[in-house]
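For reference, the chain that follows is the form predicted on its own, supplied as structure tokens.
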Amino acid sequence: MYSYNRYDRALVQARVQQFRDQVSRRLSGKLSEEEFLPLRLQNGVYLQRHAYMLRVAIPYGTLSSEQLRTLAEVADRYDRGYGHFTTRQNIQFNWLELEQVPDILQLLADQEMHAIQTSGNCVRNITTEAFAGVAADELIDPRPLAEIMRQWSTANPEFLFLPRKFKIAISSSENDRAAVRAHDIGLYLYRGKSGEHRLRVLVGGGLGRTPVLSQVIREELPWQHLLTYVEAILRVYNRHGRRDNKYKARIKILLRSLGVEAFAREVEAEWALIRDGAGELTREEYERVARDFGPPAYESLDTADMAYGRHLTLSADFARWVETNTHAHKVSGYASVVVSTKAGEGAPPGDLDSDQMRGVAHLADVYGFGEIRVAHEQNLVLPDIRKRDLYMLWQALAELKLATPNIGLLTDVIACPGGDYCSLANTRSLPVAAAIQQRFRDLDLLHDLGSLSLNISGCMNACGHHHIGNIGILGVNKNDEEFFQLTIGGQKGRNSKLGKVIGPAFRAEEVPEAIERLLEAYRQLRETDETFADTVQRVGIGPFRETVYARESVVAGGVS
């Protein structure tokens, strides 16, 4: 993984001292809250419903074991003993005192971490998939380019005050696991006809109040032009994006206003001015960064390990966990392990307590190469585990309550923190997630249902990405009551789709029953080996709607 050089360290340490001074002036009254607001936001500090929240950047979702231990220390010393991993591969601490935040940032900086640009109208954390560099279906490792973009975008003065927040994701596998089409800029890295690295550039994705999937504006972009082309897009957005209405300020609105062809022409014209300038990447610069992402010291292992095979045969529980919670590795004899944070009721999606963080860090050292990834789905990944060690690892994760065999299944719920923490949320999303996990605890049922994503957002900002869940749940407020609207048919990945609302919303206590009726319809309608998403695509939402609203009792509290 990438290690800071002296420039990185100098920047982050200087930023800590700068923010310490800003906090001191705010606490003394020399800065008003209005003056302090943009300063704290660009250092990842939010004022939430009950306390200050700090969002710590985890660039492209990669942590060392020592960094994860540092996050556990922050949780114990400054928070309430836990942290919340987000859909954009960051971690949030929700119960902080403002005067302590500079000390937290110093602790993070000493371990090559920061919270710079995790909020505010700037380029946010660059994301990619959690299996980058190790996935069997990967074309090219996208992490070097993700790191180059991180360095380029951090404290870049031209793009610190954009019309609105800006998110970039890059992927390079047969199956997009980075939700690329839901980002302001999405990048697919692939090999051209002669084997050279090329980029497909998509622009204008985003969820929230106006969900839109990104559109292609450039094919076959040579990798050397990555920064200049992204800069051209940002320049066009900076110049033409709306600043009078934050709800119409995202680049997706600009793209819709101009039309994709006109927008692409604007970008090409801007790019012509800078494409061959200082921003063009060189092979030397790429290799400088790529050296930090070289493969670890893998062993030469047999494809079939006798002990591993024996454990699979003797333990049905272990075999089930391997089926759902491991991912194919590009190196023979290894697997990537997904550590589920979704143990059920009482374990909010994405939350880990400090003991669990330290436990995962220890397991990463013992069984891997001291590296942990954060997945878009709010789980953790141990990227390089020998198959012969999987049984012992599974037992150790079970002791930490992190071995639930539900990855990619219904209870692998994605959910925002909702109204329990967030001052923007209309509703409490976590109790709904807990009720669904409680209702559908039967592992045999979950495996029979197969691949099925369920996403929950507590408001229209869509931090839970409910629009691209196979089942999406959106919290809405009507007359100071919480209701939840259901969508179905959403998908992420290369074939991304936005879900459609099936009908009137439900009270919180009615949601699990409504979900059960959706699943009842699916079991009746599906064909052999057909996923929930495939069934919805084939038959439409009508049959599902009819089953869900079949009984008046289910919609007694419904609203349109």
Given for the second form:
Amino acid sequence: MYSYNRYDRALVQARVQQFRDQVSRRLSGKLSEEEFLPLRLQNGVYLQRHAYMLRVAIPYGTLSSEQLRTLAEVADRYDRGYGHFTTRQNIQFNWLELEQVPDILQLLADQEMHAIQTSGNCVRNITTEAFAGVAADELIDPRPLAEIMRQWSTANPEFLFLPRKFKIAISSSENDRAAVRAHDIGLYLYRGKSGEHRLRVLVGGGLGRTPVLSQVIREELPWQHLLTYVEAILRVYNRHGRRDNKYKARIKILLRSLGVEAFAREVEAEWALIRDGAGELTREEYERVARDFGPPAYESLDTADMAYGRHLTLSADFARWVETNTHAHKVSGYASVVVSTKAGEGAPPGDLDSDQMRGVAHLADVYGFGEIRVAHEQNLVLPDIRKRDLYMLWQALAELKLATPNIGLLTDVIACPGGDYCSLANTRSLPVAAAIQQRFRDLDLLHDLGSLSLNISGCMNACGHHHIGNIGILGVNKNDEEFFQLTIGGQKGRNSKLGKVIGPAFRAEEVPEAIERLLEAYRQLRETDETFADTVQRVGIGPFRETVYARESVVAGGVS
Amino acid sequence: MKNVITLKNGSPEHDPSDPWVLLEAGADVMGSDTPIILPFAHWLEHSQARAPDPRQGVLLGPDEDPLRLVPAVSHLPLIALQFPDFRDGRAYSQANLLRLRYGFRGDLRAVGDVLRDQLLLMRHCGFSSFAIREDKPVLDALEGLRGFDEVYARSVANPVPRYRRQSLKPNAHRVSGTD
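For comparison with the form predicted on its own, provide the form predicted in complex with the partner chain.
Up next: the whole complex, starting with the chain shown before.
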């Protein structure tokens, strides 16, 4: 993984000093809250319902075991012993005092981590998929370009006061596991005809109250032009994006008002004037960064391992976990392991306590190369595990309550922190997640239901990405009462789709029953091996709606 | 203007005797000896009627296109860019264009909601003077231009991005690239 050079270190250290000074000026009253607000946001600090929250960047989801231990230390010393991993490869600590934040940032900076631009109207953490560099279906390792963009966007003076937040994701696999199409800029990296690196550039994705999937504005962009092209997009946006209404300020609204062709023309015209200057990326720089992402010292292993095969035959539980929680690796004899944070009740999606963090860090050292990834789905990944070690690792993870075999299944719920923490949320998403996980504990049933994503957002800001869940749940508040609206048919990845609302919303306690009927409908309607998403695609939402609202015992809440 | 910080040979100084006066929209220009900064619409009217005047600068609002200043860029002594709110970042891009694309060499001044914690960004984007918001202590604001001030990306102040600069690679004997 990327290790900081002298300059990278100096920058994060200087940033800690700068923020320490700003905090002390805020505390002494020299800075008003209004003046301080964007400064603290650009350093990851939110004021939440109960306390300050710090969102720490995990650039493109890559962590060393030492860094994970540092996060555990932050959780113990400053929070209540746990942290929350988000859908954009960040970790959030929820119970902080403002005065403590500079010390936390110092701890992070000493381990080459930061919280820079994890919030605010600027370019946020650059994300990619958790299996970058190791996935069997990967075309090109996206991490060097992600790191290059991280550097380029960090403290970029022209683009720190954009009309609104700005999210960039890059993916380079057959399957997009980075929700690229839900980003302001989405990049697909691929090989051109003669093997050279090319980019497909998509713009204007974003969920929130106006969910939109991004559209292609450029094909076959040579990699050397990545930074100037992104610069051109951002300059057009910075100059012309709306600033009069925060709900119409994302780039997707500009794209919609200009139309995709006119927007692309603006970008191309701007880019034509800057493309061949000093902003062009050099091969030397690409190689300098890429060197840090070179493959670790893999052993030369057989695809089949005798002991591993025996464990698979003897233990159905192990075999089931391997089936759902491991991912094909590009190197023979290895697998990537997904560490499920979704053990069910008492384990909110994405939460890990400090013992679990240290436990995973230890396992990464013992069985891997000391590296951990954070997935969009709020799970962790151990990217490089010898298949012959999987059985031992499985047992160790089970002791940490991190081996629930539910990756990609219904209970692998993506959820925002909701009203229990967030000051924007108007409903509590976590109790709904817990109730669903409680209701669907039967592993045989879960496996029978197969691949199914369920996303919960506590409000229309859509941090739980409910629009692109196969089943989406959106919390809405009416007359101070919480209701939950169901959408189905959403999909992420290359064939992203926005889900459709199936009917009137439900009270929290009715949601598990409604989901159950939805799944009942699916089991009746599906054809052999057809996933939930495919069934919805084939038959439409009508038959599902009929089943869900058929009986009178479910009294719909009357909010649509 | 009061509360002005200017870059003199690159280093920031408070200039208590800054002569420029920001003209209110609609006020009378005639008969004034002091250098004045005219709102863009006002300036447009006057610049066409008269020869270039070293005592006349122009104030550009955030939604006005700097492209329209191009005919006058070579002789304008001062262009002021407006920050109606410090969270409105359009002037950073305008500054970049005026300096790098349109070749403006005169004084580029930040006016409006100009605060200590954004001065470094402004300097990077090519501003050369800063009219600090009048209720703020100017000497305190000077601190905003001290300290660590390097970024990865290229900027007006650092036209070559970090990775193309020799200092990053002390052992490299050549700088690759096409610039």
